[in-house]
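Only one chain is shown below, in structure tokens, and it's the form predicted on its own.
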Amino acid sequence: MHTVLTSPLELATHPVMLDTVEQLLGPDILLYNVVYIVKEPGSAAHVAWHQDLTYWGFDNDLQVSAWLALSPATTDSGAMMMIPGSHTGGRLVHSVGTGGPNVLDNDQYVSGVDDSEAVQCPLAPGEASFHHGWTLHASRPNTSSDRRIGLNIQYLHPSMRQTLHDQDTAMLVRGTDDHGNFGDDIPATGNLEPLAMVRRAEQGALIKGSYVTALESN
């Protein structure tokens, strides 16, 4: 969304966000992806237990995910849950097909996760949480009367490389890129401009196809 709307670009590149990411990844930062995740009130939609990096095709794990609340993310509205320390266990096997309204594009999930070990991550609007791509995380349905709206932002160290294809793109948002492993995303200069929407659709189809390939090889 940072290539087609100015507001998510501004939020993802806000100095407070980048200062936090710099503490985790160092001074050189690529913005890889920005997506809205919305749960309507009373919706049965959930996010199954999963690890982000399992299906992204990267050759290392110098990455961090940010989840920025744009409306209250509470236990009732389906705030994110995480398993503390799960990022140290590396990649886990993912299956496909929960049989329910899983928000994840390819309906992937990790089975056998003990929910009793989960920690809720409620956020007020304007607050953000940060987690590593091997961290097991999930969220339950929104049983509240309000929409739960979050902005999910992915940051990479420039040394990361896509292994599934050679057409991946990112945007340098701080420091320098001495590796050149990604093509350049074009930042949004307006909102929903036609050419930007075409480019976004093409890149989105490429990313989704890569996710399927990665899951099939899991």
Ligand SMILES: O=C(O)CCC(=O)C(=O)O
Contents of the next structure:
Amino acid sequence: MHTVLTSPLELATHPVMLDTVEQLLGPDILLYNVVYIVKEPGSAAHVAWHQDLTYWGFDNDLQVSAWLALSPATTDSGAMMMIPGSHTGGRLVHSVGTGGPNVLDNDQYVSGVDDSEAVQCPLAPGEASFHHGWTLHASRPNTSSDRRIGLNIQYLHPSMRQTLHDQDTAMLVRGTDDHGNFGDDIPATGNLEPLAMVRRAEQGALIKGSYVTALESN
Ligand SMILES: O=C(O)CCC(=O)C(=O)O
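Can you now output the form predicted together with this ligand? The one shown was the form predicted on its own.
Following is the full complex, with the preceding chain placed first.
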């Protein structure tokens, strides 16, 4: 979204966000991806237990995911839940096919997660949580009367390398990139400009295909 709309770009590069990410990744930061995750009121959509890094094809785990609340994320509206300490266990096997309305693109999930160990992460609009790519997380359906809107923002250390193809892109948002492992994303200069939309569609198709490959190699 940061290549086709200006407001997610501004939010993902806001100094308060980057100062927090710097504490986790160090001074050199790439912005990898920004996506809205919306759950409509009363919809059955849920997010199954998963780890972000499992299917992105990276050679390392110097990454952090931010989730910025743009509306109230409460227990009723389906705030994220996380399993404390799960980031220390490395990559877990993901299956495909929950049989339900799983918001995740490939309907992937980790089976056997004990919900009673989960910690709810409610957020007021403007608050954000940060989790590592091995952290097991999920969310339940939105039973409130309001939309639950989050902005998911992915940051990487520049030494991360894509192993599934050689055309991945990112944007240097702080510090320096001494590695050159990614092509350059072009920041949005307007909203939904046709050329930016074409570039996003092409990159999206490439990435979606490679996620499936990564899941299949479980
Ligand atoms: O929005 C959600 O409920 C889940 C978000 C998520 O999976 C993520 O931020 O990695």
